[in-house]
Amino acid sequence: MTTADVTIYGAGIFGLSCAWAIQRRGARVQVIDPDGVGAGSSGGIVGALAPHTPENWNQKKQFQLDSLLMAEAFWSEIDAASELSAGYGRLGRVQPVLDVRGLDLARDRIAGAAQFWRGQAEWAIVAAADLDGWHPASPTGLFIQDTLSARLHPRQACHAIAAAITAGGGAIRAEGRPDGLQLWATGAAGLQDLSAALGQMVGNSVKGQAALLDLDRRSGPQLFADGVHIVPHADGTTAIGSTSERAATDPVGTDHQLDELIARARALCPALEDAPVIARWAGLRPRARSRAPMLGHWPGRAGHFIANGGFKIGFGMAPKVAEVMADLILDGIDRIPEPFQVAANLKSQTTSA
């Protein structure tokens, strides 16, 4: 007897969010992952849901905007169904203005936000006095503050979705028989498998390292400076992340590169100086060849689908990814932007490196 209409392989953010969206439309789902919920990069600790800059607008930026605007309702429903907390909060982001050129860019982006964000969020220039002491160092004394950025706790978010799925009658299993349609959302390992199956490289993995500090700034915005994300969580911790390492001999071990990142963060934000490190994390993040999430049909496999390549923006993209994949899998409606299509990652279709 068929136990599921859709089998999802991978209990990371793409697999779980797609399973949730599919189940909410009335289908039976099972999620299979031998390593458990959030075992890969989705089990991290940073959770910065931050937009691209509001300029040079394209399909990827529009998709991300739509997803970030969907996020509050998406996570609220999951929290209610699971009786757990994903730690979501749309509290914005603060970045330093480094110099005159940066100030000119910031002013241009105010206009861009007004045009592209359609009044649903703002990009503003503020002074230190407006930030209640929670900000990175700024040579100009000025900062960019946007109201679109949000945060959540990735590991907690994955467990909340998993609980919501099981509460609704779905199954999360370490192994099982593949029933019905099949969605492959298997992260870094899945990109390797897909590359082997298609006979060409469609993506790779990039190691990231992050740290969690015992510092309660839960009501403050996330900070971003010199490539470092500083993200206060709802549970009273603050995350620092992350490194981007193309070559890593130990995919899940932390080392001096994380120590250096922590030191940089403390130098950028003196409020972190005495906060003790309470957790360290490392993992491989899946990066598709096109640098956008890779979504759609698995070439040559009828009834098989792919959702992979979340890289650094998977959690921010998840609500919209779940919606378009549910449309495709259940209704055969393809609303996936061309840059996200699997074909965009094939050498016969693209010359991107």
Ligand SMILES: Cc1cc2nc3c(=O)[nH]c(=O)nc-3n(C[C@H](O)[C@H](O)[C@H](O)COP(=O)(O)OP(=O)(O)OC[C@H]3O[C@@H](n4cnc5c(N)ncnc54)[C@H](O)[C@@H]3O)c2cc1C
Given for the second form:
Amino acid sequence: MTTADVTIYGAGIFGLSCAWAIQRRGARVQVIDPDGVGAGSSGGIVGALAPHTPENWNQKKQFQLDSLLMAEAFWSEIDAASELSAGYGRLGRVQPVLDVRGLDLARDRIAGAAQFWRGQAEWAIVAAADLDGWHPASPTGLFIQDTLSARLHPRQACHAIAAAITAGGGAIRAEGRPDGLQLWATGAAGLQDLSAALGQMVGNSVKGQAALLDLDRRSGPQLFADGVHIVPHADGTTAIGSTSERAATDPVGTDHQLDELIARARALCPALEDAPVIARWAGLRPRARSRAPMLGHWPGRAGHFIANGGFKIGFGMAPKVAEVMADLILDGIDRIPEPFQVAANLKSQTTSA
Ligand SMILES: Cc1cc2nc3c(=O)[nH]c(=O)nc-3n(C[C@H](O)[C@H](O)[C@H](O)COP(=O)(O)OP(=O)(O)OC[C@H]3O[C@@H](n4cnc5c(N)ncnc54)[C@H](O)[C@@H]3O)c2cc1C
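If the one shown is the form predicted on its own, what is the structure of the form predicted in complex with the named molecule?
Let us now look at the entire complex, which starts with that chain.
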């Protein structure tokens, strides 16, 4: 007798979200991860769910918009089913307007948001007086505020979704016999495995380091300035992220690059100055060759599927990734945008005469 209709390898945000969506449609799931829930890139602390800019619209931006708009219902169901909290909150994001060019761009994006976000969220220009003392430094005294950005706590979100799956009858195991269809959501290691199996590089990993501070701004927006994310969490901590490092000798260690990031964040946002650092963390972001998520059938392996390539926005993309993967795996309906297909990450195959 089989114990699962679908076996999911990898208990990161992609594997867990897909398992949840598949289980919600009535299939039996087991998630197998020898290192446990949130052991990879998803066990982190930043959790900015922030949109691409509303301009030069394309399929990737539309998919991300759909996913960000699905997130509130997605995470509230998980909180209810798990009796835990993912720490989700749609509290927006504030960024400084640096100069006149930035102001012109912000005005264009207000129009872009009206056109592409269609009243579901706004892009606005605001002054410091509107921000209740919680904002980064701004040379113009002006800020961009969007109402689409949200936050969650990545590690807590992974444990909440795992508990929701278990509460619904699914299994999370360190090892087990494969049963049914198989979904590989194995992050950075999975990109390596896939590259080896296909005989070509389909992706790699990019290390990131982040810190958690003891600073309670839980009802404030996330801040973004000079490439630094400052993300207040619901539990009264505030995260700072992240470095971006291509060739990492120590994939999960933190070093002086994180110290520099913390110093930069404190210079950008004086409210962080005296807040003690309570945790340091590093992980490997799975980056597909196309830099977009890589979703679909495993080429040449019937009954095997891939959900990988979350790179820097895996948590923001997860609700929609889970939906399209459940459509594909359970119903055979392929709603994956062309740039996210596995084939988009493969070198074009040429046949010699
Ligand atoms: C510093 C940092 C900051 C980030 N900040 C954000 C952010 O603010 N917002 C955002 O949306 N994203 C952010 N990300 C990116 C996000 O964390 C990733 O996109 C996401 O975690 C990828 O999820 P995943 O499930 O694909 O991979 P992972 O979380 O890496 O999960 C893969 C899992 O597969 C398991 N595994 C590997 N091989 C096997 C096997 N053979 N069998 C079974 N299991 C296996 C591993 O143990 C692991 O648990 C950040 C990442 C980093 C590193």
